[in-house]
Amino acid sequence: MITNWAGNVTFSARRLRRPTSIAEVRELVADADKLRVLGSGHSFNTIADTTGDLISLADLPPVVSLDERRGTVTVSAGLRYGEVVPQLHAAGYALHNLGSLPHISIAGACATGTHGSGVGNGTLASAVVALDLVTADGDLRTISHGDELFPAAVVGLGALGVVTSLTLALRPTFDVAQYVYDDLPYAAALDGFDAIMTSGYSVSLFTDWAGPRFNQVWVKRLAGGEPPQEHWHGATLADGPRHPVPGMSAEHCTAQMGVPGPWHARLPHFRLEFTPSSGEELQSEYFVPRDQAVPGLAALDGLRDRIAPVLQISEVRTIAADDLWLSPSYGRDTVAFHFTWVKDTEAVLPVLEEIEAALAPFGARPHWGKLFTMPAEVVATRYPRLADFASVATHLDPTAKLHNPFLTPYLQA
């Protein structure tokens, strides 16, 4: 039995291959009926599943290979963050953004518009800029940056073919200090929200809902700057090392309190050596303009009473807008309203429901990985190139090998 990370999803796959050349995975793409692509089972829905084959990619040969003349690396699809970043660091670069999960891999990420953090800072598919493709017929394609098929491919959803190799763009390595604060006011965060959200490369809101305050806020500044206000925006700087579900211990987080570290051992809220819960959680995520955030948190804010209780955490972050045609935030700047649950899924469907009829006036964008209700013909009314989307999908695989039963109505939406 294949489950995700959560165990909220068993997957349906007759059978998990797992190629170790990309020769057999051109073949294994030829020969299927129907499959997927298996990245680290982070998502919390069934976009991964497959009643043909289920494809991992753990077992390709590891390639991170640095081109200095472009500022560019190459990575097998296989890889996660995790394995990848702390060699970039060594040779003196950086990516420009990461996720709160170093665990996670880089292909699936980047095909599901996962983020990271930051006003100034785009998705992590927005480092993309070239991509090796396998097609359904098992051709193998490369697309980069300039192409005309690159905006629909690099937040592909697996439904384009199967990713083997991402290119993405770099930056000199760089060192942050991450600092909390705690009890922000609810009103407070209102008022001051665009200071509060420049005031560092990352930032995050979390709260609990419980009450008219957000819990912490984690800062992430590039290292050296002016130390911190012990009093700021009427939040108290924290006294230790936090982490933001409430009675968890921090050891498994990223180190706080100032402490100088490198940009892959910061901008994550959890460290790699650590397993940051058990998978006791499902996850749900919504974006809507960043110009839009108050009204949007006020409208939250008049669900409390449904949402605290099935909730661990909500955090709320912002990213800044790209050109990729099924991002979150495609065309706009956005902020994020994220909200991790108990693992109660006939509990928390119902919330979800009441949270997307609040945040509609907004055009919320769902997370493509993550839990949520709305139907297809909504979905295709927030993510305005989906139609394209879907004709691309239509030409690269026109028997819809790469279909499953979450795929097929967004892509005849």
Ligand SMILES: Cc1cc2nc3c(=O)[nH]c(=O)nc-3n(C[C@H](O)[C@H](O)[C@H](O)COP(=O)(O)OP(=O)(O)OC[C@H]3O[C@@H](n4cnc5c(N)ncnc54)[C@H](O)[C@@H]3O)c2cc1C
Given for the second form:
Amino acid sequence: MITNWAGNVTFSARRLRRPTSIAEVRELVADADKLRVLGSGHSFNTIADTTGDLISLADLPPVVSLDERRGTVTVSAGLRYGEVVPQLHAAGYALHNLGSLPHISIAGACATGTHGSGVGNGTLASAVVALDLVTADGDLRTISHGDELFPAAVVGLGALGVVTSLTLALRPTFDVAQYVYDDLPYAAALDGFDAIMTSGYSVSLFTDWAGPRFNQVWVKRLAGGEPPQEHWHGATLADGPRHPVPGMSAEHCTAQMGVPGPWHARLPHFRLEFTPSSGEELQSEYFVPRDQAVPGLAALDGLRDRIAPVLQISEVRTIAADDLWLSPSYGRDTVAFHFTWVKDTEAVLPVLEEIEAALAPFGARPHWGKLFTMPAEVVATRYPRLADFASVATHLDPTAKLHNPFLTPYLQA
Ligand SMILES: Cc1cc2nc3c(=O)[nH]c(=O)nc-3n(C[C@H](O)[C@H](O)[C@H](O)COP(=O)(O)OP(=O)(O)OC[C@H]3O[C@@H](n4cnc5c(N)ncnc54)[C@H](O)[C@@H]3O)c2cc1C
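How about the form predicted in complex with the named molecule, since we already have the form predicted alone?
Full complex below, order starting with the chain above.
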């Protein structure tokens, strides 16, 4: 039985294939009638499912190839961020950002528009400058920035083919110092939202929605700046390391208290050395324009009595706009409202419907890799290039090999 990381999805694939070469990937794809690629299985819905062959690229040769002249790295698609980033740092380079967990596959993260935080930081996919794609007929194409297919292919939901390698833009390595503040009053967060979210390279607000406050603010600043204020927007500098979920041990979290360290050991919330093999949680996330953050939060505030009983923790992050068609921040600077739920799908789904209704006036887009309930026709109004994406998918996969019940409603051009 193959399940996702959270264990809430059991895949219906008839078999799992683990090719060890690109030639084998091409053959498998050409021969299959139905297939999907599985990354590290960290999505919470059935986006990766198929009744045919599930293909894992984890056994492909682990290529990490630096091009110092171009300032890029080319990585095999089966690799996880954690397997690549220390090597980049050792060579003097960095990626612009990382998600909360370094154990997620690079290809899977880019395919769903996964992101970290920071008003100046685009999604992780925004670092992609080229990719190799095996299309449904087994052809191998390189798609580079500037090619017509590029803005469709990068956040591709696995619907355009199997990505076998990605080339990512690098920058010089940098150090980050992480500070946590406790108890940011809700009203102060709304009043000072822009000032707070722009106070660091990457800033996250955490709340359990149980009271009128954000339990914690995580500020990740470039190292070497001014020391932080003890009291700030009504919040207090934490007196020890924190876990985002109040009361949980911080032992698996990245170093805090302003201790400087390399970008890859501070931008994720969780340490690379700690590998959670499965999780007792579900997740959802909705994206609204950043200039709608305050009314969006006020709309969620009206649901706190519905949200809090089924919630572990909620996180608010920012993402810079990009031009990748299915990116959650396509065409707009974005604020992301994330929810880590208790693992009880039946209890959570009705709350998602209420959240989606409350955020509808702000054109909320759902995260492709997390749970949501809004119908495909609504999603299509939120992702304005979805119909264009469907045309590309139909062109590249005319027999709908890569379709599954999750995707088909979005791919009918
Ligand atoms: C603990 C945890 C923390 C998370 N933190 C964040 C976060 O900070 N920010 C955020 O935005 N999201 C976050 N997520 C969501 C997660 O990043 C996404 O669900 C992401 O897609 C997972 O990547 P994966 O490799 O596990 O992909 P999978 O779930 O395995 O697959 C997702 C999609 O990608 C496609 N895919 C995978 N590999 C390829 C490939 N080689 N070629 C083509 N398509 C491919 C699959 O077919 C599928 O459609 C988190 C999830 C968990 C469980």
